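Below, in structure tokens: the form predicted on its own, a single chain.
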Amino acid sequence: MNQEPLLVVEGVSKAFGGVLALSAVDLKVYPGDILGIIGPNGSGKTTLVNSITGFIQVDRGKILFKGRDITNMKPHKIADMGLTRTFQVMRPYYSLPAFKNLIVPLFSPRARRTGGWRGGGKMGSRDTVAVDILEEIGFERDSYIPYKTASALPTGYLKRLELARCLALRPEIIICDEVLSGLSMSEMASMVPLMEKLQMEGITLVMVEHRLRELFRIANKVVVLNFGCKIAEGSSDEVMESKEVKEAYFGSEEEVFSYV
């Protein structure tokens, strides 16, 4: 591959007390990737995401974004560079209307530098831009839903709101932490094409997921973690053929087929 990676994780390790949550994890994310990160509960997935995005400090290793060392950098500085993330447990401003949740990122230095949503020109009314972004990710513009307080939104819309807040920063990478979890089948049926649409619009995606059937439809590469170690990497077919993955992740070969 001739492209330079956007994101490089080199030998990252993190321990909590005497428990090693990550052990010398390596990975590379290239422009246009949809990289899936999977593994059983406690395998280190969220610790890895938190390490990359600055929410926890790593003990060893290096993290590079666009060639720049961002190891242990503050989260807001990493986001300002264009590497954003969603949260498994959604963190909106619950008392504000959905569209008002986007005002903070739309006032950010990065949004000002990049010219705003669909940039190049004037920022325009930030309220209008906020509703534009919500419409892009599935909020019905002519309905009352963009104007409802976040506390009144169902899970499917809260997941989209997490994505919208990332998009307001015009990121190069979005790390999605369980963005499909908790969704109904109909919500997932619309969310998966949305992720593909974001990729086609030039956003690189890293998806931490338990919903393997849907993830494998769109991910071009999958990394498998277990007990803080990377045990497999490749296409979905390649990792599913790994005996180590079947035994360590799924428990038994027979259980694999209930996931895919």
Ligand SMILES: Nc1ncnc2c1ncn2[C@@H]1O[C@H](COP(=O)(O)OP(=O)(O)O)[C@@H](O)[C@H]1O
Second form
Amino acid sequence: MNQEPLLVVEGVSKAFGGVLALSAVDLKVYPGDILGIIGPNGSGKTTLVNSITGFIQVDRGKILFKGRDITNMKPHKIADMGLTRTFQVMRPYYSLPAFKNLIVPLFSPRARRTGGWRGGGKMGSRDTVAVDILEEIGFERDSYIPYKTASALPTGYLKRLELARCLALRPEIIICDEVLSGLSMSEMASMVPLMEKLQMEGITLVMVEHRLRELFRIANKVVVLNFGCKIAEGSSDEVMESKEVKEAYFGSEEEVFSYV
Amino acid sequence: MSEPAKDRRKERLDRGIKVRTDGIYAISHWTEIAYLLTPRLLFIVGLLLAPVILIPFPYWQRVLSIVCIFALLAISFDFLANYVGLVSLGGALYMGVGGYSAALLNSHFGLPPLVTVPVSTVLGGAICTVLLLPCLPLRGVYFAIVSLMFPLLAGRIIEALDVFGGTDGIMGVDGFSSGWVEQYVLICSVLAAVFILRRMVSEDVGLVFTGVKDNDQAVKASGINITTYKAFGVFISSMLGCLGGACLAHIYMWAGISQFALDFSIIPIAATVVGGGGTLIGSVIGCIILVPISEFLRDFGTLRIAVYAIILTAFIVFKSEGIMMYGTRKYEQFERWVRI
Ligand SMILES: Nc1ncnc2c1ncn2[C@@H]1O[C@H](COP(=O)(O)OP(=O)(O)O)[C@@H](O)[C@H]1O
Ligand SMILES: [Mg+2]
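Starting from the form predicted on its own above, please write out the structure of the form predicted together with the named molecule.
All chains and molecules follow, beginning with the one already shown.
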């Protein structure tokens, strides 16, 4: 690829007390990628997402987005540039109806500048755009679900709502922290085409995942973390074949297939 | 409430006017419009007529003004706590800053009350916001404690440095030109505050406030600076308090350290609990109940606080939802016993 990378992570390290959650992680994300980041529990995936999006301060290293240094910048400034994220622990505004949850991002400076998702905010009211986004992301428009209070929504919809919140900003990158985990098989089956559709729309995706089968299907590159270190990188097949990955991530060779 | 028997239960039915979400009504008939408007009109007309009704009782007219001042503080507390998510005990700070601003503007620059009140509202709001700005990242009880330190400190500083009249305060402040002006300035301010804020919290800006309260991380992740919104919330809320403080200075024709008294931080919270938090009107109703009670109890001296505590405890234990919520529920729903 001779394109400029959209997001560059260079030697990022982060320690919590004595725990080295990230040690010198490098990463490059190119426009149009679906990059997968996998790793066992506690391997530092969420910490990496938090570091990139400014939710925690890194100890060392550099993060560039569209060539601009965003290391340790305030989260809202990073989001304002078009680098958005979902939360592994879902965080809707519980007291608001689902569609009203999207008014907050649609009211943000970035959405007002760009018109939000597909520039819709420049034409219609925010409420309409909010319901449009929800429909796009799999809420049945004519049902009561978009109008239901967020606290009453099942997990699958909350995960979608997380994604919808990112989309409302008209982002360039969405970093998804485990959007597929915790979903039922059928819910997941509908998420995968959705991710592919977003890629077609020109949104670059970074997918931090536990679920390997679905991720390997859609990711064009996979990075493997273990104990805060990057231990492998490459296409899904290459990563699956790599010996370090089998040992570190899966424990033993046989188990690979029970995961995948 | 009657004994809940085993073979029956209480059934609640909506009166069938409210459809879909709050604030969207399908109205077809004048009876329904009347049904919706009556409580609002009762509240507005009641407040507007109160000074006239109280003509034979000049003392209670003054109490009405004090009720309104506490109502402004209570609205300010309710808005900040239940819509922005900042629990502020800074009521006394707002009162003091508003009061001293009005007194200084009046005695030093000779501005009349009808100018000093709006000017100290905005100016005082700005001063309080700047003071509280460093505390905005604090949450919950930490913000509450720090906001309580400010009025305590302010009083001591004025005393120690002997500025602004020191312990004597600023005397010779002009009163309002008449009792009517005093009461209607306050009543209109309370009504405007309630209805403007109720409108604002359901607008898109208001949803951002709700977002900050429910989950500030997601608001940050949406590219919104939460400090800006918190500061904006504090500004609105401290403006209301300063408005009350400025009026109080003109009513007593004096501004002094006692305007930083803790009563101004505590009573509005009690009123919000009694009236029902998160409704804005509830906190006004709470003041209409509590402030006159406190006047009745004046003869008991410090025992007043004990009676207050008992009332408050009773409310928290028996009607923790507050009068407003309880009333709304009774008004909007039928209740009946059904056999199971
Ligand atoms: N805020 C924190 N304070 C202390 N330790 C943390 C914090 N966040 C993460 N950690 C530690 O950092 C390591 C990586 O965690 P995390 O990034 O959440 O892993 P993953 O998302 O891959 O499961 C874990 O050992 C975790 O205990
Ligand atoms: Mg994680």
